[in-house]
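First comes one chain, alone, set out as structure tokens in the form predicted on its own.
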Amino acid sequence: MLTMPAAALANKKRMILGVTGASGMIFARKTLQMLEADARVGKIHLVISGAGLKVLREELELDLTKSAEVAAALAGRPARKTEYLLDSDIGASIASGSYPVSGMIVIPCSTGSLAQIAHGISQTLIERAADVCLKEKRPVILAVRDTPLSRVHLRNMLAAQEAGAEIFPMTPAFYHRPKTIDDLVTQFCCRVLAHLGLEQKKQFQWQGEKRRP
């Protein structure tokens, strides 16, 4: 991992990217790639739950046996801004409110992780980092992935939203006429990052219905 001078890092965003055990790891990969490529981002703290690692192996066929290579394996390229943290490392920097970050994305966010975050149960680093961001009034985006949603899930979404999180269900859009799966994934991730003040040039923006003669 390439380190950046403290003065330069101070002017850039520090982001937390949590990946939990729900389907949709292609969205986690694209989000990491876009954060890595964004000049406004200086550092990314990547945390993957145990279940998340299992789903990553299944959906993306990644070899995640070496911790030092996890970030690059997920990004599919060198991840020089990214620090990979174990979900069991409850003493990591992002577990404290005194460590400044610009926001946190949990993508995909399982309904189990949603429940823990919604009720302030901090047994893992992802849960603790989210709890810290909420109490410090920092942005938290939960890209929930499950269907159908039970009444329990809906109540937990409301509880998380009332605590300050933004519920961002993994629902792809089609009005930009995507040609590939990557088009769908990219547009969704652009929308997520825009809610953190990281608008992307690749994002399609609706300009109004085209009038036909």
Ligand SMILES: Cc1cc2nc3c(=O)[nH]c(=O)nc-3n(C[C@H](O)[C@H](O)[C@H](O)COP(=O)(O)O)c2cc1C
Second form
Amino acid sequence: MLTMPAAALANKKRMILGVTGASGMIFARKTLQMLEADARVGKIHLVISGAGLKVLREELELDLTKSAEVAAALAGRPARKTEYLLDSDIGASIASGSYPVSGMIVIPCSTGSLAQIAHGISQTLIERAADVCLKEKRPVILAVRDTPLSRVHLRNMLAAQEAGAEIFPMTPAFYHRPKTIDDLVTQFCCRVLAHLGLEQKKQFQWQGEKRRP
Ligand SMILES: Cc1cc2nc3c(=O)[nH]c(=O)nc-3n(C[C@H](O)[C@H](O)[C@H](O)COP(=O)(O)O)c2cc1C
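Other form of same protein, the form predicted together with the named molecule, not the form predicted on its own:
Whole complex next, starting from this chain.
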């Protein structure tokens, strides 16, 4: 939990990290680790959908039975800046536009959550927080994952993008020549964070074909 003095926090970003029930939980873990390690970030509000918890158990084999330990379990290390909120907690701070945040990342974003967010249906905290960010013109990144994509998914992506969200399909790049899955995931997360003004030193920058070291 957060121990930082209020004055110090005032200059730092508050971020919302939504984790929904699509495959790719390794990306959620890396995003949380990078936000935790980033000195520009003061607080992270972590919300995981019911299906998200299920997929987390499946892919990362996490024990998520104790709410107080979920953030650290996902980060794989202490997560002192992170507040874990239940997806049913519709009265949480981030459900209101009066509570300032710098942006929201939904990673991974299921096609179900995409549909809800694209159409402003705010039944869960993740959906409501995204709805609030959109109405307040705050950045929302949806790292949508499924394959293949139906026409419904494609229409919903367009609707969400028109409403102000940024569609960031979970399609990692290979031109930086990743040696490990961690390289692959890290570079994708670097791109996501850069879109929220959190450029990372370890982000690969293409310098042109002939300038490769
Ligand atoms: C192991 C597992 C993997 C899944 N992978 C995906 C996926 O990649 N993309 C997707 O849209 N839904 C996927 N689903 C289905 C969603 O979890 C399901 O539609 C759920 O209702 C989404 O709810 P949420 O958006 O509230 O998390 C998966 C489900 C399970 C159990």
